[in-house]
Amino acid sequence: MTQSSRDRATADDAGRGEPGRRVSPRDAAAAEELLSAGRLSVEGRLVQASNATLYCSVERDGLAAACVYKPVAGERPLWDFPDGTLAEREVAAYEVSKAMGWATVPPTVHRDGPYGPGMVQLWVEPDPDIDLVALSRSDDEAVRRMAVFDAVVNNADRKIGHLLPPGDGHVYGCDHGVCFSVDYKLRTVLWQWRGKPLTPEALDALGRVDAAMRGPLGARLAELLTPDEVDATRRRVELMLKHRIHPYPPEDWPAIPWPPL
């Protein structure tokens, strides 16, 4: 699934008139509060998503935003991830993103909604003039941060369409439901840095995560993931800090998702 206008074709052109002041993904605290406690209204469905993915508006006390709501009840069973856990994994990815200090993932919460509990994430509209294929193959530093983030969360499905560049130089990422496996399952279109030294900025971010794993981040992930998955996340960070390079593709797992878009 890609958060783009073409994927929203069957949303009946709704969700564009939310009242109130818009909330920016840069304002994480305000966005989290709005997403957690705001009135959630379903406007349409993203039909290309493999799981139930609903385009919504959310409003509270004069604040408003568009968002994505993925109810647990709409998750498709997967052979390699426990049933009913994808929403928690999306939230866990956001928590890691916050700890890294890069805002790689838009504000994301777990809450009840019109179709039961699920993940709710702030909508980020990508700049339609940016060529996502070219961006995914570039040396763009924001995309490189995404590659480091994906290695930490063990993202098994980083497609080109999961990159969300709003046009201000930042790049967000969406669809992190198949992350945090205990087994090494990194599958991504961002292999251009494999084996290359991590930047000082990346090492600093990994250091922050390493420290946070021994404190609030570790405690939060323990609420969202299994103990083995939390331990595996900690080990991945420790290995990256030890070897100080971008990881190589797995030898026993497809390295690129299909389709890559």
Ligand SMILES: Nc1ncnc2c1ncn2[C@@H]1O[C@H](COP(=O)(O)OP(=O)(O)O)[C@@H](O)[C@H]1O
Contents of the next structure:
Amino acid sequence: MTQSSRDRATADDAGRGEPGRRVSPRDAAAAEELLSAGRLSVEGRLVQASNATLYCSVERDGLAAACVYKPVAGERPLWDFPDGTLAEREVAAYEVSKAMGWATVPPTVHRDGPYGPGMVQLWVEPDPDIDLVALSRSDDEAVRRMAVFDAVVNNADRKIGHLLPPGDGHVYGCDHGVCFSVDYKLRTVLWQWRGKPLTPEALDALGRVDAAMRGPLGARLAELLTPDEVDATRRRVELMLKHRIHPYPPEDWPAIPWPPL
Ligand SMILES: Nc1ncnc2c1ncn2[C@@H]1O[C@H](COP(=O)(O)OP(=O)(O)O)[C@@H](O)[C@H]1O
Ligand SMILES: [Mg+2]
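Just the form predicted alone so far, so send over the form predicted in complex with this ligand.
The complete assembly is shown below, putting the previous chain first.
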């Protein structure tokens, strides 16, 4: 058993025996309500995480779920992102994902918890039979959507281990704390489409975000990010709609995360 599967097995065991019906990551409204207002119990710590990333159960009115809780107090300071802002960036990434309409990010909220305010995200159990390295290098449609999403949020840390395929063809992504820098910092293992034309469905999704940035999404991001970061997000979307290609790697910044897993 590998280190990460052992961690996951521990997490699975902790999640068993929760009362109630399970909530699906596809049911965003129900999941957001459960994550925001449910009783949060810490079950364990994800040891492969770089921040204090806690595996929890959440329960309310007969609905239950496993989730991840990252308290702001447990965020490791970074040189290139302001302290104490990663949880809000995770929620901002979820809001963008919703506006794109692809459900790339599992339902994510900001709330108080046993270790203070933080982000809480629905747990998506990846299918252990899916080879994540192969998936990350493939031409998979869901992964391609994730590459477009990452370009919009300017994800500086898309690792292979951040791909969560539940086995139904969908691929969720996690760990969006280091997104939304005003500088171009796209750092990802998903460069296989660089310079290729965006698909018609990607252009549709970008059109949806572009419109939403002028309305509710722009207002919501203004609560979570700085005005410059919101402007930069709007500009990235406009640039992709103008050039209609997947972006190329930055030249002044390591384009692949290390370690890539
Ligand atoms: N919502 C989630 N569903 C399932 N697994 C998750 C989820 N969020 C995180 N994980 C797992 O936990 C690991 C650590 O979480 P991550 O968000 O990468 O934390 P950190 O910010 O500390 O790097 C991930 O690599 C992934 O395996
Ligand atoms: Mg991580």
